[in-house]
Amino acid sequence: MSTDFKDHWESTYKRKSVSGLGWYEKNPAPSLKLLQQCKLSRDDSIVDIGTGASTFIDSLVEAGFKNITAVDISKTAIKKLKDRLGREKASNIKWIIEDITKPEIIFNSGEFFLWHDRAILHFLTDSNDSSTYLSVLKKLLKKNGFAIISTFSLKGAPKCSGLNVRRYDQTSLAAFLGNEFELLDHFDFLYTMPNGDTRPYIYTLFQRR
C-alpha cells in the first residue's frame, strides 16, 4: 500500500465515530463462529489483521485470551481501540502500527495459531501487495494453524471506504492461499451497515496443512 492509503485510514478515523464507520460490528459473530471451531486455548497467540477499532479484539478479550496481537495501518483506529477497552485490558495485548505490505514490525511477533482478517485482503488489488500479504501469512502462521478471511463477496460492491476493493468467493479464496491450505468452512454473511444498507461477505476458515 502506499503512503496515501495510510492517509486515507488516518483522516476516515479521525473524522468519523467508530460505531459510524459501514463497515463496524457490534457483534462480530461470523468471525467468533468461525473461532469456535478451531478450538484454540486460551494462550495460543492471535493475531487480527486490520483491526481497526474492531470489536473482534473485545470478544477475544473477554473470552481470556491472553496471546492477542492487534495490527493497524492507522495509529488513531489503535488509539480509539485502546481508548474503548481501558489502560488494563489494553496493556495485554501487543499493539503494532503497521502497513502489512510493508512488513518489518511484526516480523518481530513471533508464530500464531491463528490469522484473523476481515476485510484487508480485500483492498489489495495490486498484485505486489496480496502476494506480499500471502507471504507474510505464510511466514508467521504455525503448521495446523488456521486463518479465518473474509472479504466482499462476488456479489458485494466494488468499492469501499472510496477505494476499490477485489472480490473473492471461497473457491478464489483457496486459490490464492494455494495448496499448503485447507479450506474447512465458509460461508455467505450479508452484513448491515450503521446506515441500513448491507453488503454481501464471504467467509472462510482454513487451517495450514
Ligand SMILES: C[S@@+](CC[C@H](N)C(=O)[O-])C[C@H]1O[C@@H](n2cnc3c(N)ncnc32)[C@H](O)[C@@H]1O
Second form
Amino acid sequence: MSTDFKDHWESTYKRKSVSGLGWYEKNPAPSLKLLQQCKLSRDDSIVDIGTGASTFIDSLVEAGFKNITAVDISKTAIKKLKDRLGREKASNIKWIIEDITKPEIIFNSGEFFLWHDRAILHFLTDSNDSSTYLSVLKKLLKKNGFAIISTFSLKGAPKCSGLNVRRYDQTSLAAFLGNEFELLDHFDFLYTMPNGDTRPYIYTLFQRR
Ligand SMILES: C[S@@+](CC[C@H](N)C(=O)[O-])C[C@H]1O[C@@H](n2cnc3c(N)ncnc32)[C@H](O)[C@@H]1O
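Now that the form predicted on its own has been shown, please provide the structure of the form predicted together with the named molecule.
Zooming out: every chain and molecule, the one shown earlier first.
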C-alpha cells in the first residue's frame, strides 16, 4: 500500500471529528454479537486491525478484556482513541501504528485468540496487499482462535472514504481465508452513517481449525 493511502487516512482523521466519520458507531453491536459467541476469557489476546478510533475498543475495555492490541496506519486516529479512553485505560492497551500490508512491529506482539477487522480488508484491493493481510492473520491467529471480519457486502457501495473497495459475501470471504478457517456465523447489517445514508455490510465469524 502506498504512502498516498497513509496520507489519506491521516488527513481524514485530522479533518473530521470521530463521531462524524462515515463508519462511526456509537455502539459496535454487530461486532459485540459475534464476540459473545467466541466465549473468550478476559485474558485472551485480541487484536483489532484498522482500529481507527473505534468504540469497539471502549467496549472491550468496559467488558474487562485485559490483552488488547490496536493496530492502525494512522497515528492521528490512534491518538484520538487514546485521548477518548484516557491515560489509565489507554496504558493497558498495546498500540501499533503500522500499515498491515507492510507488517513488522505486529510480529513482536505474540499470537492472538481473536482477530477483529471492521472495514479494513475491503480497502486492500491489490491482491499483493490482501495476501499479505492473510499471511499476517495466519501467522498470528492461534489454532482454534476466531476471526471477526466485516466488510462492505456485495450490495454495498463501490467506495468508502473516497477509496475503492472490494466487496464480499460470506462465500467469497470463506474462499479468501481458505480451508484452515470454518465459517461459524454471518449476517448482513445495514449501517446508518452519521449523515443518515446507509451502507450494507457483511459480518462474519470464522474459527481456525
Ligand atoms: C473505515 S475505517 C474503520 C475503522 C474502525 N475499524 C471502525 O470500525 O471504526 C478503516 C480504518 O483502517 C485503517 N487502515 C486503512 N488501511 C490500513 C492499512 N493498510 N493498515 C492499517 N490500517 C489501515 C484506517 O486508518 C482506518 O482507521
